[in-house]
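In structure tokens, one chain follows: the form predicted alone.
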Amino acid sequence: MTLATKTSSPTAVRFDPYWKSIMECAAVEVFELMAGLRLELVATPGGEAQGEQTAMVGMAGALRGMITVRCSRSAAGKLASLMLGQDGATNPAMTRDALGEICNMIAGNFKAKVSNLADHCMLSVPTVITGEDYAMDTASPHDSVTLALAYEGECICVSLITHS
């Protein structure tokens, strides 16, 4: 008998309303940690989140779906630049690098923060695209909370989209 046919398979979470406060507190607490920045929650804007960088991180076991990270180009090398110097503004892998990990930081977080998730949810590998010309289609069912968070005059989105 293997590992994997001993261990019984996690419960599956399902979505709670009340996640938008701990997404909040998470994305909060990872921009102050990684790049010394006090963000404030501004009313989400209409229609999809904005930005020509995307960072995206998977969740799978008791909890699926993803966490996302969207904002401007400039907005993501001024964080770069925070977390890794100057030069991460001007090293475009280095921005995405920098997002990515944000994003990764903001979904270990917050599954820590969410009863049975952190031992029964994993994460994958950050995902970061470039570009503004693209949609995201997600299966359904799904549920999903967004924050927008002002930075210097922009607005980064954070969303959480779960797939019952």
Second form
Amino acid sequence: MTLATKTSSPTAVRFDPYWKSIMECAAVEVFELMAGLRLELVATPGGEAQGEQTAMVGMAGALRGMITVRCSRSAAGKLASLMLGQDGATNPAMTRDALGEICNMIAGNFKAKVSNLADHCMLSVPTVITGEDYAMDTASPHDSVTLALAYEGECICVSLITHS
Amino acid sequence: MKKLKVLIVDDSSVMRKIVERALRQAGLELTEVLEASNGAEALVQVQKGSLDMILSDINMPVMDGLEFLKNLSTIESARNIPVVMITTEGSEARVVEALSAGAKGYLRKPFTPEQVKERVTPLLGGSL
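Alternative state: the form predicted together with the partner chain, after the form predicted alone:
Now the full complex is given, and it begins with the chain already shown.
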């Protein structure tokens, strides 16, 4: 008698500093395909992400952590209008949802590019925080990588935070 | 070109708008666009009348895209409607499962209107 399992158990995938370039590739691709923007990497201002809109998507399974996209409200509005037309910029709910979708697609694109993650890492639905006055604390030990993409004189910051 | 009646199934209203916009940018003439936020709502829409195509997300609450496909196959009048699955997941297994359950194609987010055209138009065959 043969026993067949529908899904194999996930093997933990460890953080790799090389993922920064994979993250860059995943994020640049999403902004280019969904909003028609060719964004370039710049130094993160002040070393930390800034902006009033933060989208987050959690990861579970072989890799546990979170991917965030943070930018100003105006940048989020412009992105939404590029994705959805003018309605996207004028409707705050649509602006937030569009940023959440961007984050979701970056997370999906990232895990598709890392071997062993595609089939063994699940994503949460996106959550969007509005406001700047908050601090995010992650249980240790953890690793993280943040990249800043230049957009019309501002930065869109994309971060990956993983639990070791 | 024949005008098309399509059903877009996704729990994100923004994603539904993005898909509709991409279909129009791909040059498809849409006469009516129906929307559903999960598989159960989509089954209700399917019962209402003739559709030329369904585009459905895989991961959704209440009834996901794979369950929707299985239920859809039990509706006689819906068996010939081409279904294209849309997913953020890079999982090959989920895509294979969807194709085995009756999906005629899939799109992985992010996508361009050109990719939508490439994947969707061959499935419309006699509808165009």
